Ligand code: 5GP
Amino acid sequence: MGSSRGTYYSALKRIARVANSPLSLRRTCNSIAKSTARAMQANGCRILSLDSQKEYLITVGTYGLSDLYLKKGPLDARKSLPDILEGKVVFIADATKNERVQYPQIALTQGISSILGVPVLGKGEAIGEIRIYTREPRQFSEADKSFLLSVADICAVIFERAELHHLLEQDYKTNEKRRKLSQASPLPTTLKPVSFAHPSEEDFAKLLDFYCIEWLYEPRSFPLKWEGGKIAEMFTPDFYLPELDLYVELTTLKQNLLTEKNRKLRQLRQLYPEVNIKLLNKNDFLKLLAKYGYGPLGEAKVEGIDRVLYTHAQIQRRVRTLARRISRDYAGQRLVLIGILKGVVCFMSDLMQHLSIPVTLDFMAISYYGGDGQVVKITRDLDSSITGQHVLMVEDIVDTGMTLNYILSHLSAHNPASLRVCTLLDKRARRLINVPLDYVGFEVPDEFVVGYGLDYKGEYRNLPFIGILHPELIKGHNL
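Would you share the structure of the sequence above as one chain, the form predicted on its own?
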């Protein structure tokens, strides 16, 4: 089975016209999915984008697939045909029996047999996928694969155009309404073409974006009742928060709606006891944020934060990644970690817990004198000799590089076997001396950041996240 080259050529012409139209991202991708499935004589097509954390796949266009199949659960990029995001074309002969398929049981109930998936590549990296589904077992030809890759190239342009539009829109909003919570978004979320059913859901999403909490809107439908072997009732929670492994259903104070939702939640918990779900009104959600140290009901330590740059979960994921790289690079060796008090304490503590090699710790303390902050004085030196040792200098943040350059020169004089630098934050925009950085957590903008050990006038070190201090608090302060 397969379409002729003439059919594919005609389909590509239609797809190109749609791609160049003023339609929304969702409508554009739905139209492309329809043309693609029909040209390939397939039962369904799904266009997916990779979220900003590169952990989940979000549907941006679909054709021919049931609502139950689309909302079977969040698609984990590491579990759902992961080879596609490595740039490979993936063919699954039987989706009900292949371990690379995340939900084989749902594929069985929905009659999905064969799957063909290709990556959507942007600047050499996977930013999404296109998947073709058939109900009958199917072998795909090279012409089929070539056609689908051509469609993926068109989708890559559409994705990047949508992202550029989003960035320009966010930049405009930031300039116009910078101090309003509803418009604050430090890191644009990648391709979330969502039409919310209620304004409260949009407000909820904006609040999640402000705190950099990743979310998926209506990602899964749970069957609650069956009649005659068919699903008679389903429940679709409003949001899923992957970092918290939590489904959230929003509600108003209307008693009739609240009673019905509570009934469905009781059924869901009985049928799916492993699912963590909460029914929240606005006050409930603010209390939930406060539990994690966020939001207006959080502790006073959050006051003065303009916006959250990196959440605690994001930091921990990055720290684990750095620790794995360091452990691999120093395999079979002992390592001395050296930090400058006090800002590095949180980072150093978390980093060493994830290292799988023997380590020892040492600390230094410094002060500045001369009135201009450019001259460094060591007030506490190392307790032990580092001569002949492998040394990793651990920093909380590197900006101008002047202090780090001085410290590295001081340590080099002790003749260590090797000397490298690991920093959680790199404020490259402030660099005056080009010091070598071997391991970097995040590159941050030229703004005053606090939290996770970083302070302003001795405060904010105990924040669980890294945030940007409100500009009014640091007027006249030299960053």
Second form
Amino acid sequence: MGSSRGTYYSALKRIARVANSPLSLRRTCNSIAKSTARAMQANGCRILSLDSQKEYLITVGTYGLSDLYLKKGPLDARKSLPDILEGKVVFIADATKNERVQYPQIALTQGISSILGVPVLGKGEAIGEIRIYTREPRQFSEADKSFLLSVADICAVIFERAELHHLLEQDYKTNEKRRKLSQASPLPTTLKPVSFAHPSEEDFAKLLDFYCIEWLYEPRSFPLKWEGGKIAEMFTPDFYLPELDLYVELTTLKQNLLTEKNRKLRQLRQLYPEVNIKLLNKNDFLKLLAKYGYGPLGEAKVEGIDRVLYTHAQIQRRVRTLARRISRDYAGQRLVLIGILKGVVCFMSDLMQHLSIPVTLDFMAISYYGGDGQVVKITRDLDSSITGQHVLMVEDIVDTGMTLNYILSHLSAHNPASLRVCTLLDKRARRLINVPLDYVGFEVPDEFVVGYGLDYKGEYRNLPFIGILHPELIKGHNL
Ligand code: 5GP
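I would like to compare: after the form predicted on its own, may I see the structure of the form predicted in complex with the named molecule?
Let's see the whole complex now, leading with the same chain.
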């Protein structure tokens, strides 16, 4: 089975016209999905957009797929046909048996046999996908693939235009401070719906943005009741927070609404025990943030933080990557990790737990003296000799490089077998002495950062994230 060149030509004409229409993103993509599926004589089509962190695929247009198949939630981009996101065309002959399909049991109940997927590429990078589904097992021709790739090219332009619109809208609406914030830490994907049903939802989203907690608005509906094989009742939670794997439904204090929501939630938990969902009013929400160490009710001090630079989850991911690299480089060897107290405690503790080679640990302490506070003095030296040992100096932050330079020359004098440096943060813009850094977590801007072990006047070390201190607080201090 396959379509003629004429069919594809007419379909592309229709799709190009829709792409250039004033329809909303969702309606445009639904219409393209329909034209694409029909032209390819397929049973369903789905257009997906990748979120800004490249972790989740969000459906922006569909045709011919049942609700159950569509509402199975945001797809994990790494698990869901990652080859497509690497720019490859993927063909799956039998979706019910293929291990690359994230929800094969749903494919089975929906009678889906074959899937053809192509990447939507923007500036050479995957920004989404288009998938075609057929009920009958199907082989796709080169003409089929080439047509689908052309549709993907049109979708790329649509996605980028939607992004541009969103940015312009944001720029218009937001004040100066917020604009500064969003430049340094881009808000989550623009393809997420931005018109909230209630102002409290927008407030909630803003708080999540401040803490860089990724969110999806109303990403999934859960069927709760069926009548005669059809869905009679659904429940759509307001938010999904992927990093916490948590659905959130916001409530007001109106008792009649609350009772109804509680009933739906009880039903949802019975039908979908694996789903983690919370009903939150404003106070509950603040308490939830506090549990993760954030927010005004949190034990950790957050006032004075201008913005979050790296979330706990981002730090953990990066530390794991660094640990994997170090373990590989030192495979078959023993390693001495040396840290300078106290800023390095969080990083050292997390890093060493992910190392798969034998390590020993030692710490030094230093103080600064001299007119400008830049002369270093060792106040606590190593417990054990490092002569002939492989040494990795673990640092929280390298700023001017003066401290590290001093410490490295001190350590080299003990003739270790090798001496390398791993720093979580590299404030390269302020470097005065060019010390070689072998492993770097993040390059940070020229701002004063705190949290995750780093302090300002002894405080903020216990924040689970790394944040930028409000410049007003450190005005006049020589930092
Ligand atoms: P150096 O300028 O010698 O490279 O860095 C000296 C020390 O200054 C670092 O080890 C760190 O303790 C401190 N430091 C530099 N930049 C920052 C910063 O942004 N935040 C915090 N908390 N400490 C910093």
